[in-house]
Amino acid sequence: MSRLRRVLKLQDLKVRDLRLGQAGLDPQQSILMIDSRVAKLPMVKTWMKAFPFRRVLRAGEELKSLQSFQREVEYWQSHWGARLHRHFCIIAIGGGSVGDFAGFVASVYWRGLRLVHVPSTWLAALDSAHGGKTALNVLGAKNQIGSFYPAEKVILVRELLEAQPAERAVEARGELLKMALLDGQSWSRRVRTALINGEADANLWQGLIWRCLPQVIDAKLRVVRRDPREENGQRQILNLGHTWGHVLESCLGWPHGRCVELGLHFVDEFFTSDFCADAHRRSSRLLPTLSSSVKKRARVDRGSALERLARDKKRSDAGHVVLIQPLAWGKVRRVRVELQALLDFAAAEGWLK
């Protein structure tokens, strides 16, 4: 598993970690792969000059393609050639798409280079930088090609994370809420209280995420350790809220964390509805009721929803999907659900056009 470190300033990271002989992170033997928006930040511009091997990437799902992969490795070969060797380290600075892409490259180039993640978004800091998943997309379907390749280290830099607009914290809170539902430990009460009180202040969520990050990451890694390569099904619980969340993300193009949050409300509603089989039905909801106006903005058409659900990796057969059911805070289970019942519920409850 990755080692976790938190620092306040990017300059602290350079002084403490990037000198020769310190933790093996030598600018002369590292390839810096960095989000173009992050590279424009004043504090980053000076810092990254220490790296002669650096690639500025345009973040987004379009980056995660076989075409981008080919262009990247061909650039390395043609521009750097014999100056590279297999003891190089890839340092990925960016959000989820940069981390996924850089992680995939690291996992296969020369059959594996060392990898360090420095997430620059709250969403990546909460989720994608941890657990070792890398991925590329194919024909619009997310994460169809990938590997399990944990970074040797994940470094959280508060200065870098807080350089985002504060609103990004609100967009990321779906992953925070997911882990609070899965873990149910004392730290999750702060998340529950803020949600129930309807807190909308972006700065509040930003501060809450930073304080909870160590507990969130630890909770996720406890799940990952039980099923590091998704072989026994236990890791599937980390997909709580993602089944319908991925439908919204692919159809609407909204931020992942926002779609996961809506996906959590979707499953919370479904398992208290008459469309759910009696054996799985709960008597009350765990999350606050979602307003009809929010649902109206998040509606998708039935055909698009069916197409996306049919490509869900947790689909058990043509007529069913596997949903993660929250039973209580800190208790979930996997449930096989009829696809038709799920779509009928979505239509009846205002999730479909």
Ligand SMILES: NC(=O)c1ccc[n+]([C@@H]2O[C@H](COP(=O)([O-])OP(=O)(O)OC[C@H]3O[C@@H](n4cnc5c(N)ncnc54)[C@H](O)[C@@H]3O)[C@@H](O)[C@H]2O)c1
Contents of the next structure:
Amino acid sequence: MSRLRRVLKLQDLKVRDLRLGQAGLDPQQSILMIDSRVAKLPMVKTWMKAFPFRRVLRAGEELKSLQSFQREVEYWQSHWGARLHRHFCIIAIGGGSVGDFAGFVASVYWRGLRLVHVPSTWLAALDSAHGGKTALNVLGAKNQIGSFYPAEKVILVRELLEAQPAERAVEARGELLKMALLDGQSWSRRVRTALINGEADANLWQGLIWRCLPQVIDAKLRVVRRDPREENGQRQILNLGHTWGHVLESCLGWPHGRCVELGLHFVDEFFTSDFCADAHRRSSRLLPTLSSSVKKRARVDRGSALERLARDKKRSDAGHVVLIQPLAWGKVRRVRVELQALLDFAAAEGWLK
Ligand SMILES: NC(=O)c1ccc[n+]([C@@H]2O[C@H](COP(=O)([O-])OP(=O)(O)OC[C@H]3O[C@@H](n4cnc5c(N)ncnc54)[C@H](O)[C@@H]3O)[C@@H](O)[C@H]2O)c1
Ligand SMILES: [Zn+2]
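Please give the corresponding structure for the form predicted in complex with the ligand, as opposed to the form predicted alone shown earlier.
Let's see the whole complex now, leading with the same chain.
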């Protein structure tokens, strides 16, 4: 599993100077793959000049394609060819799209190059940089090709994360809430207090996410360690809030974390409704209040929702989905639910147009 390091400033990430015997990243033996927005940040511009092998990449789903994979490796071969060798390390600086792409390239180029992630979005810092999943999209379908390839190191740099507009932290907090529900340790209670005291304050969320990151990551890795290659179903619990979250993401195009937060509300409502014919009906009692206007704007049509749910590769079989139900802090269970029943619930409770 990856080692975790936290620094306040990019300058704290020492670049190795062989003459001075200084430890750190070695620019002569690294390929820097960096998000184009991040590369423009003043503190990054000077820092990255030390790296002769660097690629500035435009973030987004287009990057995670076979075409850009081919472009990438052809560029390496034609421009750097013989200067590269097997012990090169890819340093991926960016959000989840750059991380997924660079991770995939690292996992297959010469059957595996060293990999370091420096996540620059809250979503990547909370989630995508950890656990080893890499991915490319095919014909608009997300994450169809990929590998399990954990980075040897993940470095969190506070000033990079805080260079994002503060609202990004509120958008990403769905993943924080998810892990707080799954883990239920003392840090989860801090999240709950924050929700009660000042849920709209973006700066508060930035600070809180930064402080909770080590615990959130540790909680995710404890799940991943039990099922590193998604073989025995244990890792499935990380999908909490994602079934409906993915429907919203693909139908509305809203940020992933925001959709996951709404997806958490969705399961919460489902498991307290009459549609859940089960003795375990109860609410998670962690979520912020969901305003009726937000819920109204998040409505999708039944056909699109059905199409997305049926396509979800994590569903148990045709006609059913597996929902993760929080039972108590740190305690969840998997529940197989009929697709039609789920959609009937969604229609009755105002999640559909
Ligand atoms: N591998 C996994 O386990 C995993 C888990 C969840 C999501 N993902 C993937 O992650 C991707 C989404 O990641 P994301 O939300 O980080 O989006 P992203 O990588 O597309 O970045 C979002 C935007 O933020 C900008 N940006 C990045 N860092 C910035 C900074 N410090 N300051 C200002 N702007 C910055 C980018 O240029 C981009 O415009 C999706 O492709 C999703 O499939 C992967
Ligand atoms: Zn997620």
